[in-house]
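First, one chain by itself in structure tokens, the form predicted on its own.
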Amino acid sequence: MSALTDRSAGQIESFRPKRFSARYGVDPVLLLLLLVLMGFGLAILYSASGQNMAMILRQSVHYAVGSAAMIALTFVRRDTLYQVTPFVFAFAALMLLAVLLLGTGAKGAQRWLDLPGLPRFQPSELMKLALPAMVAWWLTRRPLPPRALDVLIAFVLVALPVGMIVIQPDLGTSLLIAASGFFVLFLAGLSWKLMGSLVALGLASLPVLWALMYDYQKRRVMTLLDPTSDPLGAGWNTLQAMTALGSGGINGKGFLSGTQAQLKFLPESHTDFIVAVIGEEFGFVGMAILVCLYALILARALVLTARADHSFGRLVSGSITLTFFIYVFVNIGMVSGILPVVGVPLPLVSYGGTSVVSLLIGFGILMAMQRSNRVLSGE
């Protein structure tokens, strides 16, 4: 009886997410989480989408490759990706380049390259994972936390992608990509005096940044304060997003049943503005429930960050979980009105190849870094 009840507690114990996670490289607790929001995904895009299964399909296969991208990574061994880091770092920019030269447009805005043989994508999306880790990599090879000197290369490093970025032109994926090196800085131990003046550096430049923004963003800008100044024009979006929100109450419409969508009245309501579908259809019950997925993935990528047993998994890790919430809280903050149309999708539930290929391949990297691998050198 003894022997059966020590088998027993040995088979749990073997089962316990910390054990699983480090014999097998996926964490269930996450890749659970993050099954349940892609199944919800997958729910509120057949009715953003006007029941289209074409774009059903072609999101499940999206879906399958990151998760098979994420899968495969939890297995890559931690200073493996430490090492190759400044050539996938020098690769992103050298295709951030690529696009300026020889990208392709869509409304207004050359973002994208369609290279033979391969679908096309958006470079700046392995920019996100690629900036964070060679922030990372350039910090832990110096003492934490970082001097001026250390923090002015990083900032270079920074502000390299991101003015290619800009140039595109694409502001929100530009902000979200400083903020991810930003996030890599603060973690990093960044004196409050440094981050104080990068602070004022930053509120000093907008003035300059304004004066380069185009016309279309001023715009949005504007409408911010008072999206009824052009209730057809740049306030169209965000007055139509407000009312999907509004209309649907506590318990919503009913799914299939939200008029804002299903009359077409809200734009992009399958990639942007998916957000204002849920509020329409599912209400304040539906929103609240999302969020709260939201915080549980959240929270137990923070758990797996404390885990990460160097200061470059640690410093990467806690970079992605950061600008993954950014992520939440820009797309909510924008569909809501309280900040500007910055053109950001709701993480693995908008629809999009290279941003849930791009948001899976971080979760697989953040778990391979709470893994127990060779301790690096200098560690």
The other form holds:
Amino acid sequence: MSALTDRSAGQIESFRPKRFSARYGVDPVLLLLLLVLMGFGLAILYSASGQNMAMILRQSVHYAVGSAAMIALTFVRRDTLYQVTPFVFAFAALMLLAVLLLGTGAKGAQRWLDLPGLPRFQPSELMKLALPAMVAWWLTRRPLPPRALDVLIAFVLVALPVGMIVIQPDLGTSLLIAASGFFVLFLAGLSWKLMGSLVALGLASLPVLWALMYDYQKRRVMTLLDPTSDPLGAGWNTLQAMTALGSGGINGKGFLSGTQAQLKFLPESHTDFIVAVIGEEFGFVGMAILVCLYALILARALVLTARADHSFGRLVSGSITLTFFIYVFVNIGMVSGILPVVGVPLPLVSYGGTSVVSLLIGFGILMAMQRSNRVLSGE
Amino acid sequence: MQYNHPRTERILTTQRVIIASLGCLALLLLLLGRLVWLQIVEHDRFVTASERNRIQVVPVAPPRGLIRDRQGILLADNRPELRLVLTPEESADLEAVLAVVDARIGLSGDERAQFYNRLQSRRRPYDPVVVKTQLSDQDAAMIAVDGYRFPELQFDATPRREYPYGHLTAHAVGYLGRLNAEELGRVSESQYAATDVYGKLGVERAHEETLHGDVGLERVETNARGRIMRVMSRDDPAPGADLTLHLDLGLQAKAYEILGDRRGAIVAMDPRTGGILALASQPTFDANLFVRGISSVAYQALQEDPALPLFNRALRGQYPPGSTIKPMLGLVGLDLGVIRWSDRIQDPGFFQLPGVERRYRDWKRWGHGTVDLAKAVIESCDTYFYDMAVEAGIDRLAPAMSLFGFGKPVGQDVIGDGAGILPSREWKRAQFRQAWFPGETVIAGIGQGYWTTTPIQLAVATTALANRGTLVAPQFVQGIAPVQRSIPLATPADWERMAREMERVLHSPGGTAAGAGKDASYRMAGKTGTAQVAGLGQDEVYDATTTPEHLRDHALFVGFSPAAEPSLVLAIVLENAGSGGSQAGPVFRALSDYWVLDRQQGSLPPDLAWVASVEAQLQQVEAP
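Now show me the form predicted together with the partner chain; what you just gave was the form predicted on its own.
Full complex below, order starting with the chain above.
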């Protein structure tokens, strides 16, 4: 009966009219949502950067480059992505190693790799995509849910790059990359028992983690617990961001009229704390619209994830989607004072080329997994 | 690529996607909840915080009222003081910048230490910190010449009190100093929110409220660096009122010129208004030292100077009045009916209480011969007044003399003056728990013993003689109606008669100040006084050459001029200078000549170049 249902499902699918995404690769709904988000991003950046047109122009270039990469990727076959995954992962891991050995620092951390003839390059960005793909690649070599040994190997695959990024040190990025690997395992059907014990292990390791943290990381955690304890120092960012959000009220102070942002009380207002500008100038209404926009993107991406007809595509798509959401959650959570300040940009809105391009590449991969439906089901 | 149970895998992963969606939904709701709390529930609190962030209510100090002398010459001015300030947040290398400042305009270890002190005190980010005060224009140019290299350095100009004649006016006008905690408790804190100075002495202190004005407020929008972006509204401060004093800078300078390096005090009043025309206490000091912030070394030197430059002798110096009060005692005796103008006594050169061996000596060892009241005043006969005092008794003398203002501060806008001592039976009982001895009445008759007065008290008492019966209270500031009080006498004509006898002190051959009154083109009236500092034994003879300086007699003089219609009352005390007639008399004559002749009783302006030279001389005296 199961075989019959399986076959009939395949038949029904093959009789369906060809979807746009199947024909042209790009999912129009997701594309539209992303374009709306990027337009919103440009408007906010205009305010947050102090009407800096040069910055708007550069961000537009980032959007254009990222969108081009995204659309180009939709033409790549899923099989190709599957096949190159181990090599990309290996390459990214080597780059991380290179960063540790020859990297140049910014703000006391080694994250960038200056290679002659190439733009400055942050290998951890590549790893954000390579790691979940690698874990998915490994797990889908056998039927799901994964066996204990495969889970163990997946953990090693996660631990390797995460460890190297922790040493850089970049706790925020390493946690997010670890999360992207974990999402793959979760979607692959990791047993609840194992997850429960992992959580317990995680909690137990907190004191150890605390001991290993750098002073600035400890300060951030302490400041989260009580931002007023050092209002002129570490707590300044959080307090000013909360003040910006709170004083925005329901309707906001109006576009370009946020006093916190325009008078520069708000730090990093065009990058990590841009959401505070939205909250201050457009109020709760603006924030609700923004959150809904992200929710729609999330929903659409999850629908696409569920629609992908191969586990590899589903795992990769799901991980990309959930990681994207985690970015949103961590960023807004940090700005609104429920998470520590970890230097995570607001996806596709914060100013910054690397983040924009790599996020759009992620969506390109997600769409590429869709396009392959037809090709694979036709085989 | 393999297909491993695609259907079960699809179910499994779809399940997990749904679970993940629910998790995401939960997190989204958490975010929305947080936003509701921040933006709706706690909105008001954050609006306040945001307003407090950007809107600063800045108090604006009112410009302090200026002080001028009666001719309109500025005695206390406000001049901008240039300061160098540094914004540490904009500095890459503090030490390097300080080194540059040091190399160009000098930065003492003290200034450096103060800078780091201020830097470490809690302050808003981007608040500038004072590096150096009292910059000259040249200093400012030395820094500003390539100021673009040091964006952290800025100048600011705050008004600072300046006394153009700081030495001449220190004891009269007083000075401003840092507002201290005790004074802060006395004033309205909001009024002084932008002010950190307070009148410490003299007119500055007495008229602090008038001079201070009303604080202004400015609501300004600042950015995170504290830089003012715009002024949203402003309540202008009400400037302190300017004050015009009765003080005459020329007469003041003359007083100091004549005092020279002698210790002493001179108080000059206009008997018609009570206006204080001059108030000198020598040695003096530079009032500007205290405004600029005096160094502890300089302050210690001033305090430990045995000549007591900080001590206001004119207001706080308490000297036995000696013979200067004889005209008043004479009038009291007449009023009490103890004596008459026609009564005469024989003066053998001493006085004895009945049945007591002790002799109270006259200053003239061989006596004045036959003496009536007029002669007793002109020649300053002690024996006559010993006798009169005993006849009147201390219980009648003390209340009568208190009408002349002795024994209490002079009041009005004169601050911090001494009360002096008007001895009486009650006073002695309260002070020493002792009975009054008859011998103490004897010496009270010549203004000795317990009796002490301040120079300003003597001047005020003398206004009653100058005005023929009307005592006028002293007043620094013009524009206030004279506070007068008449002293009733049984025979009011006695006032005029006594004034005439006081003229003869200067203008008759036997007068104790005949030397001072010699060849005068106009008439003056006065009374000499020689106050004993050390008590003499029964038959000891005072000899200035063998007495240590600080035990020598004080030379005193009170008087008014011109005699008939006085416009000037003077009280002069020269510490340990000797005889009143020979020492203080000429001082009186010189000041009177200056006022009546040179200045035509104040209707001609003073020679400012000469005033400046007197001020400069006082500075030189101080230097070593």
